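In structure tokens, one chain follows: the form predicted on its own.
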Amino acid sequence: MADGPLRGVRILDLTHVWAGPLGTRFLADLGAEVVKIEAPMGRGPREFPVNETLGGWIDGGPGDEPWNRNAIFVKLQRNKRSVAIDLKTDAGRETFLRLVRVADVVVENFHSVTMSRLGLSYEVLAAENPSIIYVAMPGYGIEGPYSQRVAFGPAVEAMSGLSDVLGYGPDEPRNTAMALMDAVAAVSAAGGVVTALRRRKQTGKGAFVEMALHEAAVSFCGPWLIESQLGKPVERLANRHPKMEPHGVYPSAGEDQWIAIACRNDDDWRALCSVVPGLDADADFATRRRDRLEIDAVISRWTSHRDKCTAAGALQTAAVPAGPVNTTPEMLSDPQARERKFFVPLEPGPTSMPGNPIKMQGISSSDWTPCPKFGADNAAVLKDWLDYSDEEIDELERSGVIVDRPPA
């Protein structure tokens, strides 16, 4: 496994979709030994009914093993090991409980009652291993009037209040449509794990950690919640900012090319005026707010005739916060990301994967491993963790309790 500060920590990862797998990927990147516990159909069927899946295929096509080439899945599973086991069987459940006895952490983001229905609730796992740290990531929590509801990122985002402040006018709320709250929950879950590990080191006690997707989303939306509680109106400002002027995204040369510019204070405004002709350097914030449409028009005339990177460079030279709105290919080829080697060429094909934003001594991507094939580590983990014999493993394989390809 990857080296790092969490090396030696054993995590059983039962998560799916994005929030949970991303959270456990953070932990795997930091050196934890994360074993992905996968259902026999966890990566989909042997034969996909269409030639495309959500997010496409690693290396451009489904190949002979499409279940191992789902791009979104692969992106989230690096530095992990895969054990594909049927937890609905008695033998599978018993094997999982034996793994729990020697694990440090279990993470799942199922519906609030799924683990209980499998007979694998926190109470059951804690009876097997009192020092286990169990992280549950239900959509709305394990109690409350919404606890039985199905949760998915875009719907949770809307319920968080974020969608109410996104959009270009009072009659046009927007949604990011990318399940942004899953990523927020992933960071919160990883933080919860390391906090519980530190607490266990101090007290010797395990923990039940509940991290509801909805509550992670609401915590992301603090500023306008506070404004509302203080009785102040919450405006839908589009690309504007309540305390900065000008602040927005402006057209640049080329089709659908843009640059973002922000003036935090009067110094930024005067610096902007030194680069963009036609602006009044003596205008204070109130004047700039009043005349914002005219100011935006002057800025747009200047930016629309310039390459977005060139314009951003000129503004940055004058110490004005500005940056080009990168497309995905431009983000991958951005000289800053390339110089810092942020994207890692870990998987097959031309596309690199996002690296680890945490930079510190002892953490490197040089020893990272790509997403394991489905069930690739069945035997290795059962031998390493549980001292299973070849005969025991063969019997689990023959009975279909552990598999290395989806059922036919």
The other form holds:
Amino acid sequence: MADGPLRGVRILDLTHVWAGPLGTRFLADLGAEVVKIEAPMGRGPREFPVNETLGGWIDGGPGDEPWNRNAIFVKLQRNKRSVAIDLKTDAGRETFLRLVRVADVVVENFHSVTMSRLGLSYEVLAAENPSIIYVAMPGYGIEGPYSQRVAFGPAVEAMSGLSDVLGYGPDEPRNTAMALMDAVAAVSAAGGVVTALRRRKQTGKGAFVEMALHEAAVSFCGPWLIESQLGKPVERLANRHPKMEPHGVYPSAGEDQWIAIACRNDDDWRALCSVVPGLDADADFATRRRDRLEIDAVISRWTSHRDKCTAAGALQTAAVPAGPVNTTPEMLSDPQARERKFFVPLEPGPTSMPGNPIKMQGISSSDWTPCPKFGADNAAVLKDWLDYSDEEIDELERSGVIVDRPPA
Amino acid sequence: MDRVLEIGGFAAGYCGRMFVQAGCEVVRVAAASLAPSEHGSTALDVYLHDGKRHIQTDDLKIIGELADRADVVVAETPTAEGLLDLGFDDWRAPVKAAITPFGRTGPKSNWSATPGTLLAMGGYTYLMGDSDRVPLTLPGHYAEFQGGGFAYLAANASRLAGEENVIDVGMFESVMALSQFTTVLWTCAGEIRSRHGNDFLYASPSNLYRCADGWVYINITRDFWDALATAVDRPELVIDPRFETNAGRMANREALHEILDEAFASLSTAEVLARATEYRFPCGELKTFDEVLQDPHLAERDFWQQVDGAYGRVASPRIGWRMDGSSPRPASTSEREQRHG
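Cool, the form predicted on its own is there; where's the form predicted in complex with the partner chain?
Now the complete complex, all chains and molecules, led by this one.
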């Protein structure tokens, strides 16, 4: 576990896929004791279909325990502990409820009815622990016409309106195709948890926090939604910008190499003109907008035979906002990221992963722990939190209520 | 509740918005010298600053006095040096959150940035758009809003612990922290993620499909393949050896897209959504902003907050979470009209 301002906050994490585990990882990075409650099949079957992983394997291959080495999964679980427990059994449910009694927060991102079907609704949990903070992250919320839909980030993104502004032109809408709204929901959910914890500290009251992926996504699009009500057309501008000119992604030397350049104001424009020849430094915004195609052509001629990092450096020397369009290895080796030790080699093998964007006294990746193995903390958590005896834990293991290997 | 002083651009504004919605008193310093280099808009003002009090001043002494009396200061500047110019290090607020493009240290801490350059450097732009065309940047303020969200999280964690702290949030690191499986795809699978239009690529089929009257996006991971094939009246696809596994569907994606293009073309979006709900696979219809504003689901869930101003009344989305069934909202929207200084 990590140290940090959330030390002492106990979180039961029932989340899966991306938004939920990412949100709880932020809380774990800040010191919360996050116990991942995993279903026996939570990491897939023992005979894991090894050709089905999307992001490769930790330490080079699936090994003997592929369920513990799925890179996409592992990436989201650092600083957490793992308890694998069958909540569909009476003993598993009872054990979970006991954990709830001594927990501060429960987070889940199941379908809106799943926890109720398990007999673990907020009402049930609050009866065990009135001060519990229960965070539900259903795709479309607990109630409403869409509440029965299945939600994944890219589909929800389409429903948020983002594709109204993302794309190459009027009939070419695009999706980020990277489940962007999961990341929006993750940060929002973590914010909701600390808000509820602070309210509880003041009032003593627990809370039911509902954080729908769909609503987080629409909220993110708020400025455009308001713009459209004010009678101002919201256009799909490709890489143009409504208030910056020039603003674009320009070709640089090499195959599929690009550089992003933008001028926020006249000062940026004059600075750009001091670096890129052939531009009129006196051109105001309206003129630049009118002549944008010619300006883009001049900039492209300058960038197209220059290395993107070298060009960005030259522009930055004149204080022009510019940056290389980085591929993943370029991002990982960026001097700024390296200097600030942002990527963290926590797991076995060459597995640098994004660190915590929050830097503050009292938190450091030096005390971080890697993703726990499946069920690795069954006994430790039951002893630490509930004072279970070895005999009680043995019985739960014998009966298959707690496990450390998926079913075959 | 906390007294929060907010200084700076859209990231600080987003952070302040969350504090307002959580019931805190937020004072925003609106100063010509501190305004974002990119001009804002009425829409951004409504979205970010409803419920805040505003002080119009460039006087660093006044700003410093306010910062000394605040519980939390959120300050965003275009560079790390900008914080020093403000006097950030001298302020005595117990919790001070600095938001800058690249963080307070490092060789690029004084680089100039926009959301577009941050997304480019943070690995996003290379992934968006079509493989044979210029990459697309993401419009709007993703880097700023997410950076503001992290500042909110850190500031509240510090306040919860009763700790004094100085927080350093870089927007460059904020976007990199939120990269999906981009990094492990490289470090663990040796593959550089790239862009493929609307195709999610790694879980197939996941794409935007044109229906008879619009578009739908479907996401088919392993668990949903059988349901999709059945829902589009093509159950034989389940036993088609080309498509039995995700790896097979990825390898034969063009053939699969053709089949699905044909299947969806004859269906309305409503029909596809009804089938997706019945057969249980992820699907969403592409909506314009006007359609989002008319969304019956959001209306039934009382999602919108009405904001009044010189522009009239507009619906503003509330923040993503709600507590005990009610939408958090500003204590008083009339306070935003107040001006001091």
